[in-house]
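There is one chain below, alone, in structure tokens, taken in the form predicted alone.
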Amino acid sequence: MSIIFRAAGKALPAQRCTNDDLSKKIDTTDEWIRSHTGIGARYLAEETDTCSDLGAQACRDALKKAGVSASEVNLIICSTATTDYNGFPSNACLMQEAIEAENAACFDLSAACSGFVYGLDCAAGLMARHNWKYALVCGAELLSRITDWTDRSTCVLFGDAAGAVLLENNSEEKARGLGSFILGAQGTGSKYLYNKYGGKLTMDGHAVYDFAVGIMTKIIKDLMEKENLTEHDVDFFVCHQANERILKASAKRLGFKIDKFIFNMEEYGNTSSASIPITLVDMEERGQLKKGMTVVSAAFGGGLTYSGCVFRW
């Protein structure tokens, strides 16, 4: 038995908000933002915009791409820090209603940026108990609702937006599929990346930074060592999308070239959960991503969380 992805989907919210919009608002620029970050450009959601409309927007994208009808999926896990509802219903019981996936468990998953690989190996592990046939892991995100935007340090990072994949058990795939994960979390560090109940997101900047480089570096390292791979079987390493100095460090680090490392946090800020399914999507669609192609994923966020895993495409 074999869990494959069988397509990814995105979605993104109307307006499109540029670094030189921000610097309208704040005391920033361009220039310092992309030198600090590697971000030019993030989406916003609007007033009337929910978290799980976007989510569900994206798992409809999965599907139609899978050629797959709702009614078939088992279990739609959703990653977020930004439920629509304080507890329950939750985004994925919304998102079931939305998309009609009216067989479908349902359930929310609160692992901060980490979310989306937890997601994967939740479902992977479900799908296998129950013999489930298809299951929507989805990452999303409204990141805009809980920035302090009068703190310059940490409201240009982030970006509000949703990315899903369409998981399929598959008995006669052998050579594609999930590998191995890592899991695991940090809570010494806790006090570093929160959201108090009510309040907005405070970050320690440094702090996250050390972590980040030092967990994404391991987290590779352990799961190529896992899986006996060295860096040429590797065909792309496509981690959370949080700061492109994280990234440069990470492979630096490894002493791996940069080139097999993707950046898209330009476009988009840090999404969170959703970073890793929407850079799925725009690989695939610019042709970079092919049938059979081996991908290490990590990814690191509050809690401290940390996730990895190997797939092949």
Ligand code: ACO
Given for the second form:
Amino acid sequence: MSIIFRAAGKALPAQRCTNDDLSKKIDTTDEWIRSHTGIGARYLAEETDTCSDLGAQACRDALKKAGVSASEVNLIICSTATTDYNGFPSNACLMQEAIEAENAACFDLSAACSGFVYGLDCAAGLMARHNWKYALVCGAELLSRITDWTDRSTCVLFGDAAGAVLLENNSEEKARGLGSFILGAQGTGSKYLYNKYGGKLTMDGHAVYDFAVGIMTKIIKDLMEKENLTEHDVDFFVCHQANERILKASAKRLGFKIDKFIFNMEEYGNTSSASIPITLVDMEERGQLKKGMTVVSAAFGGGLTYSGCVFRW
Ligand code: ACO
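Same protein, different state: after the form predicted alone, show the form predicted together with this ligand.
Every chain and every other molecule in the complex is listed next, the one we just looked at coming first.
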């Protein structure tokens, strides 16, 4: 049995905000943001937008591309740090209602930016156990709602977006699908990145940066060892899009060329758990990502959490 990717979808709020737009409101410059992060723009939600709506749009996009009806979906997992409600209903339940996927089990997953890859592994396990055919795994984030717009060292980093993949349990496919996973957490680092009740996102940028480079390097190395892959065997490294410098430093430590690492934070900023699926959508739309290609993914985030996986698209 293989759990394969059938399709990927994305959704963005309408409002695009460039670094120059931000520099009119806070004490920053396009030059600083680009040179420290690689970010050029981000999309920001209007007050009337909801996170579950954005997630539902991304799921609809994936279902439409796959030609699969929402009523065939057995499971919806929504990774998010910005649920519409406090605890319940989950975003996944709201998304189920919006897309009319009445036969799906639904829950939200809280693993910050690592949540999309956590979600893939959870979905694969549940699909195998219940012999379910289809699952939607979505990363949906309205980080602008928890951003401290008076803190220039964090507010320039984040953007709003949702990305979703439709997974299929397919016994015919041998050469495609999900491979090895690594999931983990370092709770001792919870103090470096948090969002207290009623508060705003707070981050020790240097501590998170050090953790990120170390763990991304380790995840990629360990996954490739597990699957017996060389740099040559991997088509792309599709990692969490937090900061261009983190990915470049990780590639350097691994001794890998940078050209297989995908970057899209220039257009979207850091969209937390939405960043990997929206990258997959864009790569497919560009004709860059083709069936059967080998991808290594790695992510890190608040918790501090980390996750990674190897898959054949
Ligand atoms: N514009 C202009 N100047 C700024 C800005 C800004 N937006 N922000 C900070 N500065 C200034 C600081 O005040 C400081 O000035 P000083 O030297 O006069 O005191 C100077 O720039 C350098 O600040 P640093 O914090 O040392 O800058 P650094 O090079 O470390 O970059 C950054 C900061 C980008 C946050 C970096 O630490 C980083 O990327 N950390 C990891 C963050 C991350 O990935 N977070 C996401 C984790 S999980 C998730 O995705 C939700």
